[in-house]
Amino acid sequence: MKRMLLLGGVTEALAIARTLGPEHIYSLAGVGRVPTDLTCQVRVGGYGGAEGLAQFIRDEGIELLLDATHPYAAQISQNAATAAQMSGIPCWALRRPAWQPQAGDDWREVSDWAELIEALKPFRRPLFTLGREPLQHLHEIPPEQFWTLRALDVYPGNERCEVIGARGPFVIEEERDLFERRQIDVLISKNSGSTATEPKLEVARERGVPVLVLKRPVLARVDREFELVDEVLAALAECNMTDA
């Protein structure tokens, strides 16, 4: 029995371990909720980069080691597969497809946060959907915006800026009140494929609102790639890696 390392981040990484039995481990950062109800191993925490991974790895005899972490995590994902090479194991990934504009769309793709705020110049009531980094330039908000930020938990905003704690799935109709509450004039997101965020983009569709979407990071290349969970899945199964 080969024993696997999930690298968790997306939802369907849990969705992946809800399958593995005792001898896999499961990894988490340990951003959000931590799972309790699991059969396989979980370790919550980092490596010191690439040769911790690659020192955790073989202290674990660990055989197979199968990226699930987010779109936007490149510097994990480079460490994963330099990890695994340097261990001399496969490196799979479960990379979600990007979303694609619809007809209606308004999208203005940014590389950084240099162009982001270039680009939010002529608006005045952004929503921030990238998680927390838009934390850190809170002192850098003009007079004449207000931003609404949603992360997934609450932390401190100030005159200019609330922030909201939330955790997807999102649905339509709350979407819809966020944007009339707030007049939210323009969305800010990263392109993460994922069907719990996607309401977001349908309610800015719907309202003409501008999306100005964070550029994709390139990624590391690895062994094996899969977009869907049940992909994955069969090709654990013929390795012999699931309980299900």
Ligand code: NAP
The other form holds:
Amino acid sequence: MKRMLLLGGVTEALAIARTLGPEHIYSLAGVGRVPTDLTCQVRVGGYGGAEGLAQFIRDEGIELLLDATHPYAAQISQNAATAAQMSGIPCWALRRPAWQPQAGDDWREVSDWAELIEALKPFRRPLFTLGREPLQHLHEIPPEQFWTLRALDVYPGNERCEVIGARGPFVIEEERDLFERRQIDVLISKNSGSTATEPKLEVARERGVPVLVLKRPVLARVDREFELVDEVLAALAECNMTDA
Ligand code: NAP
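Hand over the structure of the form predicted in complex with the ligand; the form predicted alone is what we had up.
Once more the chain from above appears, this time first in line as the rest of the complex follows.
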């Protein structure tokens, strides 16, 4: 039986991990919840870069590396591709397709924080859904703006920013309520492509609220790339990695 190391951190990775037997390892960075009901092994924490990951692959006799991390987790994806190459094993990746703008959307792409701050200037009440990064910039909020920042957990805000702790999936009624209650006039989002966080885009469209979309990073090239969990499971079954 072959042995796989699955790099996770998103819903689809957990769905794959649920199909794996005890010889396989599901690897998490340790920033989110750690499942306790899996048959496969679960490893939590980083490897110390690509070399550390390559060492782990050799020590554990891993024969396939599957990168099912978030599309914005560019560092671990690069490390995965490099470590697989260093260890002479294949690297596959599950990469969610990006959301596409629809009729009525006003999306404005930004590449980094500096571009984002510039694009934010005409607005007063932004809703940030980028994770924790904006927390480092709370002292830079201009006096005419009031920020709402949604992250996985609650953190201290300040007089110009309220931080909400919430985990998806989000439902449209609650997203409508959030936009209305806080009078959101611009949404800031990654293009994660996840159905769990998509309702905010629908509400922005309904209300004519512009969306500043943080550009997706360019990810390392891998041996095989998949868009859907079922495609991965079929490929794993073909090479005797799962029972799917
Ligand atoms: P990142 O910048 O690409 O990775 C930072 C470091 O975290 C990596 O160099 C690695 O440390 C460690 N790491 C990341 N994923 C790991 C995994 N699955 N197993 C073991 N170590 C891992 O990633 P990030 O953007 O901080 O995201 C961290 C994790 O959260 C990822 O697993 C990702 O799938 C998940 N996540 C990210 C986002 C997002 O928006 N970025 C959203 C939802 C979930 P070493 O170099 O020490 O090995």
